[in-house]
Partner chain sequence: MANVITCYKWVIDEKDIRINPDRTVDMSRAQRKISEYDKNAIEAGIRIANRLGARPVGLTFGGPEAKQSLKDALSRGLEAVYWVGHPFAAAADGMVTARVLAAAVQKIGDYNVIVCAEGAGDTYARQVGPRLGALLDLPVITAVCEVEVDGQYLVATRKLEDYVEKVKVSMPAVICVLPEICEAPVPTLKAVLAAGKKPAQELTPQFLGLEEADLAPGISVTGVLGYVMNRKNIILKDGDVAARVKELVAYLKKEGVI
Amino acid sequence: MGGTFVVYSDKPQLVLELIGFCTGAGRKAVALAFDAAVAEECAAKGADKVLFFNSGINLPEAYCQQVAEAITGEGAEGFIVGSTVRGREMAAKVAALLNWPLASDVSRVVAGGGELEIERLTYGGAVVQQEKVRLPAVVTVPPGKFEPSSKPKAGAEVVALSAEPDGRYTLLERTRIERQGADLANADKIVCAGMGFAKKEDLKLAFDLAAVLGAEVACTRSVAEERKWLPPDVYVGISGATVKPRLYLTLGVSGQVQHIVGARDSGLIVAVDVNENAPIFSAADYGIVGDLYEVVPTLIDALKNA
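That one chain, whose sequence was just given, in the form predicted together with its partner chain:
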């Protein structure tokens, strides 16, 4: 098919997935890198060309003008960006500078000649929308959609560019987030606590059940943001974490779409809720209709003896 896509992500693994997408779509992949090691890795693992912004970078977003110019310089018909906070900002600004459309957070993307067919979720995950995007265009792609490329291409080169950042930005501080709660992204099993819990102390039931199952404890946004019973990094959903455990077991969670969208790809979904009509039951493989205060102690005992 020919043509060039420029790719960028601040997550090195995601860059390789985006290169994989370009190669699969029959396009030349030009990777942007702001770090020498990442530039070398891209060149060694399948980029046709790497543009290395050798600028002592601390905020890639402060280089959008240069990125837009580089994309034009490559004669590219697409800018494919990893969907992270930084990536989305870069994608949107560059789209504006180039006057290109931008399809965000696509759950599926197929590149044809002259256009892309994409799928994305809207209304908090209740609706799947199919869209046609005319090229040239910008797309942001979440992690895990494409196989990372791994083999070098003949003649791959790294071109170093020097660039002045936009002087209106100053990075004052960068602090790694110390996770206060569980590492949900890698959890094998998760117990999720919802507003069905009457008091903070009662969450002990969720932790006890988690201990028996070997699970981590997560919660809904209401439990974290309204009640502030658990840290915000452990709430699951469209505005929180996306998780994919083998077992996702909810206690007193109604199952609104904004919540369950974050756990949709779990292996098995199990729900405990008093309300037989709660939407969580249509999202669950197994469910118990019942008061969690009765069900959980019984379940803990049964699991201990199982």
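Take the protein just shown as the form predicted together with its partner chain and give its structure as the form predicted on its own.
Just the single chain follows, nothing else.
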């Protein structure tokens, strides 16, 4: 096995994906955790070692100095962080403390020798930029880029660390935010509704098709933010959710690049749109040129009778 990567995310599923990346890259995975249950899960599902900050309060950004010291103590050549709001803040501060380069929101990363080959989207997703970053380095990775680790690793060590938080951080209050829409990050199949729907009530077609397929329903940004027909946490795109289902079926979605970048890693993309010149057909594996109001009921009937 090669060198060591330290991984962290405040999302348990995402940290397992980062452990999976380390395993695939032939690196030792040392996971950081601020929650005892997460620490045990990482130890049971592929981490070679877990550093558990037994802080008594889940405020990771108050421990950046200690995290930097832990990374140095492990002799790590990389700090791989889940690209969440909290993760990006920690990554930036730790990179500054270590004086390491930071590559943010990479869509692809391959570890080789003493460097990382990465891809990042630029110009609103219109351009894929390829770069090489010399190790040691800090990298942030969005969800859905790697298969989560699930392989048990016997004897994974959990080391409890006591640390004093940075006194400049104070937790004032906690607010529980309930998810309004589907859990797209873990969806196996997704039906995405676009601006081809004339009325909000017509979205029932998308939900009916999703029910037959056993799929979740997503939408484009315009449907969520302009028309406000669906909650904002279910729109797919460069500023929304990034998804990786086995099946991504779009209905009335034109397929602008800002949307496609959020779904480009789907296993199979199927598009239905009345405009034969819609950009979505360039990204789709299969396309149906037709009125969704005619096509979708026919698809539902065919699937029910299959």
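Fair warning: this is a prediction, and the values are worked out from it, not measured in the lab. Positions refer to the first chain, counted from 1. Between two forms, the rigid core is defined as the largest C-alpha subset superposing within 1.5 Å.
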Compare the position of the CA of A211 between these two forms after a rigid core fit and state whether the shift reaches 2 Å. yes
* Does L292 count as moved between these two forms, where moved means a C-alpha shift of 2 angstroms or more after fitting the rigid core? -> yes
Flag for V139, CA shift 2 Å or larger between these two forms after aligning core
no
